[in-house]
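One chain comes next, on its own, written out as structure tokens in the form predicted on its own.
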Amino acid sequence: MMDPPPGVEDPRAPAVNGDTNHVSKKLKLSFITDSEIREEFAHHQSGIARINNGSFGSCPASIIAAQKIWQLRFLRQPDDFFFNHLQRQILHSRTIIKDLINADHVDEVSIVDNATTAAAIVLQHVGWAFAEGRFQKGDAVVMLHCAFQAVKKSIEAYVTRAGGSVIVVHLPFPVNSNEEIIAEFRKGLARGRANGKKVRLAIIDHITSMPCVVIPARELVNICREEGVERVFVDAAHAIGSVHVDVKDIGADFYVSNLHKWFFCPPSVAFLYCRKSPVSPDLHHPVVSHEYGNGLAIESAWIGTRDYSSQLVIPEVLEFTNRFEGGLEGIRKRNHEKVVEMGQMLAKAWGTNLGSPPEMCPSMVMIGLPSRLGVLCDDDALNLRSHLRDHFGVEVPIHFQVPIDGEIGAMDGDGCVTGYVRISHQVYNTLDDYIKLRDAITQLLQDGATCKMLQTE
């Protein structure tokens, strides 16, 4: 493990009651190999291709040990972990990530559980400016149609309650190129100034869900500039890990990234970047603790009495990564190629096409699936997912894509493409976890079988 600097405490050492269960130094002298790979997964359920790594992440044993190790120093001893450790090891792993993803400062980085809260935090201080008259009623926020649902809810409860109207930017699918939702989100911005109104708020995601696709983030938070938005929030739930992250790059006033979906940490933890604002003050965790008034960061490291070592682990993970050759973007890297790889691979079996190009996916693609199977609506996708677990040990989600009035979308040889997978790719993954997708789906389609008769299984 990393040894940690001057002041921050090792978890490795042995605890004063004389335990000497510890995580040993190893001095690293190679890569880490295949068969250590499969010792880090070897928890994995066996028999099952789990190709579905952007929903829960994967953590490896290592870092679930060290994970055990921060229980356990928290629970020999909680008041003395609680009044002389905890906050410094939050603020080292703080410090961590502000490098990981070139910030200026550490300040600007609060550590929470998931991007549901960190879009909770965003849009709780937008819905107090609608509330207090700061934003008159009936400006808008912008967002996209695929945002995730906890996004859309929590515009609901804290936005349009307090008079913000929502704008919702279509995006295609498939999609060819960046200048295709460049295009939308313009036009959804002109309809957010109609009638004299401001927009207050975009929400762009970084890398869509579902329907999976990388958005030019970076352009799109420059035009909300030159619009004269008032502040940005990117979601970046599957970002880090999956694409390269650098924000003051992006220029975005938020953005928010999950480090259990491709970055190996233990469920769940996350990190919310605030760009120093003179609305920084104003920005405060929902969970209210006695931190209430001593910035983002310092609420968020304490919300009460609860487990924070997935916010503890993070040195031990950044070590896991360098492990790798080319350390973290190495890994994204080679995720990204092979992914793509093995989505082409997966077209070509069943005469179908990408979602989006190669360079506009992460370590996710999606892949049309045959016509024939039948996706016509969202309970056909979630049967034909659970029939691939239950029948074939084949984890990967399923997405229905709803036909646009006057536009016939994505044709194979015998009709319109209206079902998708949405592949993963992550460092446990082999060739087999693909081949046994594509054998399914072919049997599938050698049986006849359709969606609709899977419902009356």
The other form holds:
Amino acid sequence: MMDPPPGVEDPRAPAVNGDTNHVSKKLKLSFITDSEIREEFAHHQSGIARINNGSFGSCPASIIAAQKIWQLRFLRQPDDFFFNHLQRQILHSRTIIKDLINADHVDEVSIVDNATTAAAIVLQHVGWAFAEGRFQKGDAVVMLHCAFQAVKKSIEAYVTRAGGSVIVVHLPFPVNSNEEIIAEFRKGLARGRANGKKVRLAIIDHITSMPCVVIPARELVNICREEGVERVFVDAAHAIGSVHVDVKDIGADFYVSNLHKWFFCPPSVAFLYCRKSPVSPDLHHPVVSHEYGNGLAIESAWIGTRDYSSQLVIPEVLEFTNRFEGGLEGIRKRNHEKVVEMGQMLAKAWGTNLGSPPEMCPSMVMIGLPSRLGVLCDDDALNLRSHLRDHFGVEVPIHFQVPIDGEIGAMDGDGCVTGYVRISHQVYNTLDDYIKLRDAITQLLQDGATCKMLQTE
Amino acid sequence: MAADDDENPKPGSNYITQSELRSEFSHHDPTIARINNGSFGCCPATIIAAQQRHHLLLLRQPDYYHAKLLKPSILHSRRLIQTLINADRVDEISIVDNATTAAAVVLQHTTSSFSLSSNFRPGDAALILHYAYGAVKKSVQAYITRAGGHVIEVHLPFPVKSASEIVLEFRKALRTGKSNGRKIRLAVIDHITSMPCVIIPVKELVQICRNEGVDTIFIDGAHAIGNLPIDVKSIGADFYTSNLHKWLFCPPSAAFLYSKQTSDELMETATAWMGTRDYSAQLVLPEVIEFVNRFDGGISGIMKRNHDKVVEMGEMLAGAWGSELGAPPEMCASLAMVGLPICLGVKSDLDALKLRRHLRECFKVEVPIYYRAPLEGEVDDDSVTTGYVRISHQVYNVVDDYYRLRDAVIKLVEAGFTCALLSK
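Having seen the form predicted on its own, can you show the form predicted together with its partner chain?
What follows is the whole complex; the chain from before opens it.
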């Protein structure tokens, strides 16, 4: 999985006729090698099968080094850096992102800390609309049942407490096709609007976190438009570097993705895309600085003295991805292929199934855990996760899928499958990582272990 | 070097030596006379290294780090802050990115009509100092004015001769503000104003606020910690914030927010905005305490020497330029406002910025400049000082830094320079 493409010469071979320029032009195909990749991630703890890139991402050594350089530039002469360099560099980063995501204007791209902050920006705007009477009590906001916890909190703070109502749409899992998602979403939206409520905002994940599934975002955005939903916010925390991102094609009003998950940035940094609209001037960063009123992107670029270095390494990150064949797209494709391959290997070994078909998997896959392990609640999932970390050196998150009334859900030879692992694949992963997981679970089964027993550790 | 510092530590002492000190700050641009610790602070090499260790620990195995290491590390830092500021309980302390963030959290909490504990009604008032930091003023506009609140700005004198002048003006402004029967829901008071830089007698002002029925008092002590002793119980405010990266040697950036009445909702607001981030700047408090204890007298010794030195340098400059300090020594912490020669013609905020840039680019002196507009009734006849430098002193500063500033200004004066000559 990390072998160099066939037929490419070793870039370290001496140049023919000493004409290095000519040779290096020819060897434009000299991509990063396996051993260079290992070096880039040598700081990862050895002995751990790190199959959870989805939670906290990863950052190569070159980028850590680039970040240090930016940090030292600030520390060396902060006033000069602040007055003469910072804003220009952030603009440069924003421009790169704009091109990556196919946004029209760089004004539409703001850099923030993470998707949580982005959600707060959009929801605070909704909160003011309620407070200032543009939205009426009872107007609704739609969210998915599996929305990220911090987003749920923001909805509570800015919508519920402001008198708005919340429509929660449950999506099926395990799931077999986009059509199932689309049908459920349509139903859920219609149900919620049954009282003739005006739906002011829909918050849709592009890739749900737990359980992890790629949502047909473009189609859901279209449904929202058809059903008169005023604005759509796509929470795509996992998206960039993981699925293809074209914000114009998706057509949402707001779109956020973390850059430290699948785009190799250090923790933590995200972009928030806001399509130009009459409400653009009313979007504000919750932390107010002297830039207040100058547009969200400018406000976000100065929220007081901080370490902005994770935002400044975006050019270096782009360079890093271009050391791989096919750049970011190439990385994404290979991650996807590999994670599906590994997922299928595990499902076969355990006698279970994937939680969704391959085309609905990004660089992560949900795989059913054998029912005999008895994952019967969230605590079981947590305990099992800790056990895998502490006793087997495997880092992988585990999801407890609540059985839905009247539905059987997935089954294996021994009963109902209620536990799923979410495996990730990023460029540093090796086959060995997944074998370790496979064998750990197999071992537990052989020992007759269940989550109940792990509880007493 | 300051004349009274020994090149070698006292026999038997383990205090930091001059050469160790130079080495701790060897990453500073050596060509610059860096007399502006007040704006962005500083971070010794030892602390940078400690931060990098934390950072690598996170990157090494982030799941384990978040599950097992992060919370205890943050708690440890919070406990150290609790001790430093004499708070009763550690749950009164939270760590945020900077004072600007803390201000936004407090303001949103105060006015949130979504807040069950908020009594805020349109027409209610908030009180701030006219010299409040720009970002805080904007924050008040964004949260309070927008929610229909009325803002009372308290004008304080500058230059100022004593703390009692401040107390008098504040009392007057508060009475006037209340005179229409307005309810003052919130008072935001600086502990050390930024520009112009002056120590505010917060304890007295808090008392006055309580007597006048102000609901909530928030002290913006952005500069305070590491500059003067902070005793939050004695000050008696409801909220208090200070940056840890300005005068307490933390890397950018971290600040604490003290809340007398812990509010779940306030904490939720704060965390709802924040999410996953790099916490490493918040985690180096233990190493910072070790660092300051390498100095004679620890943080108290550092504060005292910084103060004495900045006053000494301020008076040296005032003497050389024929001007005065903007405030008496007891109202200066580790910063001092020194009048610039009037002939330099600082006539606007823009002039001040341009002159600052000129000093940076042509003389390699980094010092912020304040434009003090003439008051109504003051004759604008070139006898009133309108430009002040704000000099800082931190442990890395040397006397030469201030001589360079002195000489740069003298050179400008001798060359007949005025701000009007500077292009945009």
